[in-house]
Amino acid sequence: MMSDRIKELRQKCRSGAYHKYRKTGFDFSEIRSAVEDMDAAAAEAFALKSILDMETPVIISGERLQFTRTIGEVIPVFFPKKIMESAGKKKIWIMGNSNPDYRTIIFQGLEKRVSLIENELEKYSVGSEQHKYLSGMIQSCQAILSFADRYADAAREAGETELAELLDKVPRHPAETLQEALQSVYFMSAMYRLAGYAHIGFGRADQYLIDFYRRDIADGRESEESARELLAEFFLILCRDYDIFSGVQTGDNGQSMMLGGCKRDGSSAENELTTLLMDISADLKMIDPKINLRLDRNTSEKCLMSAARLSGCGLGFPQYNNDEVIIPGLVNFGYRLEDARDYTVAACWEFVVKNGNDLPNIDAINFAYVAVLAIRKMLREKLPFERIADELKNAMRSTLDERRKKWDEFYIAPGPLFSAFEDVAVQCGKDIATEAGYHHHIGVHGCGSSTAADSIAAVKHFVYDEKSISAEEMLSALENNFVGSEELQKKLKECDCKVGCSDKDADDALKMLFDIFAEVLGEVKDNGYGGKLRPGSGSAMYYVWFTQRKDRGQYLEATADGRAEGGYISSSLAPAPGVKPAGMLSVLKSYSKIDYNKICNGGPITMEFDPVCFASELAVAKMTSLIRGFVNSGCQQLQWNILDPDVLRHAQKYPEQHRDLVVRVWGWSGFFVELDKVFQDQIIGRHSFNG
């Protein structure tokens, strides 16, 4: 339970008191114009000194953990005009969607970094791109600590003494106690947003932490209790400024952090910190930080019981994560087996895998699109139905080629401060970015995919087998959006041929569908960026962009499972809207015929759950066996989001009196009232399982 100074703290987050301390309207065109000569790495060290020296340390006393943010507005990035010209006409690609290596950072501590630097400098001759990289990556650091000195000056200006010598330590040097430990993560991840770095996650938390919090326990200078408010102010703190943190909505900032799995040697990673970071999360109810779960048939009862209490507070979250599919996936696709089962994720439900730097979610396909142009074109030249298969690879093919052209117009910017902490990167002088490491691969989300095997199996069922509807009709209801055809939509919306009722039509083409998926990405032997095309099952927000944006690419029209023009399609791994599945299990057996050696983008099944599922320590152990059955299905990815359509729609009514009311989104929580309306009406008209 919360103590009362912790509920003080969260009410403070909530209620926007933090912001006092903000400012905005600043002026950045000097630091613009100063970098344009310099290179990469310079410019980004004299950017974010510059940034820094626009803030103002904020000592608050009464609080473990210090930083405050004080310029109120997204941090834009500044390009020396040699990227800029490298670039050319291409999106600049801004370093983000990944984990900065925080262990290095807590048990190196910056000073010894930058000592290790500075003998790899020494290799290289004055001039080089090696050691201008690596001169940079000293200067960002020396910023860093320049301003931890002011903190730690304003600390003992203010008579806080303790402060100051804490902030004297980290990040300066390695920590040595578990406020230490998170008070450099803390400062260190506001220090990746200055330099204007996007979607920054915090890895294998209960890894990196679990020494600092036994050792302090058996040390005596944490009790447990003590030890639980600290984390739990650490979790708090990292929800004051997520509204100026950039993303498609707000609260989609990548503040993500896995728990549990296995360590790099295969044995069990799970501690004392694995559960009780879920238990603190469930207590504070808040957005920040996602956790994530690694789960194996060995995970322990207690930290699914965990698990499942966090999952029925309503915050959708833990995901779930099922090693025994996600590892053997990773090292399929060619990760090296001890990376594989150090992997984390990015902002969302991608993998992300040490050593080497992917793009995880760079596009996507839309699998309802593809449907349609293979669909259209078998039903107007009466094609057999065996040639599905050959029509959607086609399809696929052809949509790929189109997509590639926008991902050709992506120019990717180096991540110095973030490389600074990757040895593969340090060690060559090299960014982890672009050049250093063992992979640079892109990942490609495969959306809508329930709507797209939901449409093919309708075609199968009543054109092809029950002959019932004829092709010459089931084109014109298409291509007129079943205007004067009603009757035709009805049918087709009613029926049992979808995902996650139990019909092999509908499964047989799911699992078509990602395999074909598999297959086209896979004839791209080189991704124009060192590496290959790495196929997932999610949407993100392209659920949304696919069905209401025209100008997005690869907007749907009717589709043949009877959805409209201008209907939602699936959400990542989820029934198609509309649909009333025969089971919780009956979906978890549709999506596991996915063949995820394939498909190792990641990419949740999302299932909705009415409140009363979780109403009680007996419903709530029941889904514990759920959560088991999910790992033994053989599926990859698991979330669960509780939803009451009639509080949503009061909360769209009445926004003040639910400004707590959480939902996930697609591979993040946030609050309802703060999305916009069109993420709030698919969110709504989602199915929930009622027990």
Contents of the next structure:
Amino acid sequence: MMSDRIKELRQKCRSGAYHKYRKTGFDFSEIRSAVEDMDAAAAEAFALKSILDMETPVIISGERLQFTRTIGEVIPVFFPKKIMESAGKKKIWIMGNSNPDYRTIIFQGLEKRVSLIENELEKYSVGSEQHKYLSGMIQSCQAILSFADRYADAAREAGETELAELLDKVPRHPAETLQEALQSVYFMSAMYRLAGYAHIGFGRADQYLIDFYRRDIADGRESEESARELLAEFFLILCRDYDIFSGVQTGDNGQSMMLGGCKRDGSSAENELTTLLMDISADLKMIDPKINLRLDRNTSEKCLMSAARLSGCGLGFPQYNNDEVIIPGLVNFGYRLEDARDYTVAACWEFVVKNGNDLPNIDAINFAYVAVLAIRKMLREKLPFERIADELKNAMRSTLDERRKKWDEFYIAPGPLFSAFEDVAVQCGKDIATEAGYHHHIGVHGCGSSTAADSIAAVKHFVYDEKSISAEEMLSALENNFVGSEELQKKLKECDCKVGCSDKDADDALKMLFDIFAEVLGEVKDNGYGGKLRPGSGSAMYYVWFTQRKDRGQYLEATADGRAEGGYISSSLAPAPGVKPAGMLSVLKSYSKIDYNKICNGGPITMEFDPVCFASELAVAKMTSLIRGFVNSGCQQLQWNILDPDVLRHAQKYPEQHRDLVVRVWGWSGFFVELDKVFQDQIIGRHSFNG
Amino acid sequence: MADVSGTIFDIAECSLHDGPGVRMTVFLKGCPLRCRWCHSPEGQTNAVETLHFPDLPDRVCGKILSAGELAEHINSLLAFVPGSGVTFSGGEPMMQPEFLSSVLDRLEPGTHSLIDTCGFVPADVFLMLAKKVSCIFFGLKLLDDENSVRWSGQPSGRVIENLLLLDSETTTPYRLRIPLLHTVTDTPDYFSKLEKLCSRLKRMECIDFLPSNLDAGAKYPSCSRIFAPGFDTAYDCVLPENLKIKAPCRLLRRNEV
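Okay, that was the form predicted alone. Show me the form predicted in complex with its partner chain next.
Then the entire complex follows, led off by the chain already shown.
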């Protein structure tokens, strides 16, 4: 379905053709010293203006959306003394992992926004904190507007009258056409990157774009084909500069996009763009934007077919989100119902709720590590199995206390440009990062859950029920990393009491671990920002850090499921590496046991498939039943990877032959050959379902 | 209900090609035939056995469980997948009639059930089970006794009788599944016999011809057996264009089997 023009744009993007405009070796020291004595908002505005002054407008003829980075390096963040002093020795945490309010940006335009902020400004006396803060917001917007003017002038100089009109119009004024809306969104996303924000997502794009799409088609401004091509161009331009966005690995850039779901009033939000954007993504096969899809029982078959076809492309998305458990979970945690219905996701899977700001990805608790502590104590002191819950709770508590010491080392920096488009922030003249709005929670991942549950189930089975392994034997095997106990290790590895194997003990242990996690996190009544700790089931990169790097804490020694030190744990929710699950349904059944009313930071079930599962339209149709099965089972999030381990091994050896090979890493997709080897190896070791 | 036990050797939770919708396929152990192209030699004997692999630990093949346990497991997994169903394959599932019958009786009402059978079982057993399921996949092989014994180890008479009974004595929808094997079932003689047989069938929905399985020999060493099919498994057979069979006939692709 890709037109020749889009094929050509894709090729230009993949070959780095746009990088020729980039320069490096910029000296940012002047900015750094200039902002020293400023307030946070003024400093951001000044730095942004200075950075934009360093940018050179690039007008590319024949393209309908414009902005190309010329500063060819990651932009540093500039903090004034005031922030540095408030932070003290703490590490400064930059606002991000969230979605700017693009609806406000495109429907109001910056000029109107500035005048709204000016109205608010009048409420406060000159020199007050609020006055300074709101003034900074205005200056940032103005810096962006004058930069847009420079772009418009450059277009005029290049004889591109239509582009000049486009750039004159947005983001200054409200968008009226699809092209204007997309230009506004893209241009502003680039501004956030240049202002130093990381992991910026696009939120519910099918919702804020649909009016423009429908109107353009109805008015004959776009045909269905030209609108599709324009949207494809939008997707491609998002992949132009992600190599100079900050992230743990290339591809970990936060450019997520949410589709489908329900509106703020609870009615269905599915529309033509919900499916069209997925179809376009399937055509392009690029790693950005990373599509998320919200589902419930009423999601249409057409939408699911598009979703399953996109899954079959092997990009690792869409990530499926079950509204039927997510929304009640968010409400139960304390979010307002309308805001909960309007949720989207951060860079990976963490739920982002409007009218506040959470830090969804601050740290993780390694369940497997907690289980090691509890199990060793149980074995050492020969405690009855009934004590397991208490011991896990104690171990979870002490681990959390230890980790929280580290969190106190963070200082959360304000995000004025972000706040400028949030009514709750503008109306009180405060920053959304830590003050304005209704919620400021901290998300904590719970990783290694399958390894932990398998370990508990194995100890119950062999030591307590069957009594075929003595407590001393098990303890010594664990303490000696199974050296000299290879037979025992084999027995532990090969038994069926594992998550994903329809084993009651393992499933019960899994549920217990998450219940305890929610309870222990719930004991923390104030996270330091007036919020709570939000428990999740994701892993982020911790599944590699906690098993491969001793300096990251919660380092995992041998576990009672037979895993020796150095072995991996799973990314988010998946049977432990090396376990052959009974099948996809058993995996869903295991994870349906978790009480997602308590676990609401997100964290997807991650499944790997053989390409054969998507080999025909009939097969794809069957996969849609599985997606419905996921919704009906009451699981929360799901992501599918299409993997052929042989191909991955070949790609490790001959990366130049596999430059386009995409894999889901944790909550994001990347080009396999661009990942570090430790991440590549973990992916190769995952179990693959073949239908 | 007395809880009878049976032996299974695998469960595939989401097989894509064993019937309509997402299928859970249960493989029952034991088969009366010894087809030379069989790709599941570990399913032929009815006893639990140990498989040996050169680079992997030994694996016990076969699990004894009660009909109640199996039915509960199937029900619990299929409950949340719309349009799903269960397929009983093997081995020959009808070799364990009481067990299979009891499992079928315990399925949640409305569960789509299917038996994939070779038809070489006593007629009363065949009819009793065929009447209990939503659909039958009838795995037809050779059509004359001499060739049938040569390639599958048993004569074909009983198989053909059961097929005719299925057509006339039950209302269960069914289709034929025929392996299309070079020099075995892709001969003019075979097709002519097949046409003749099909002319006697009134209710057959269609015929799926199955291409030979290129990996059929993969599991033989682990069962200490030798794979010697006696024909070219890599040969890509084609269907004759002028097949005189009323029902639709199609040759499946290798990734559809």
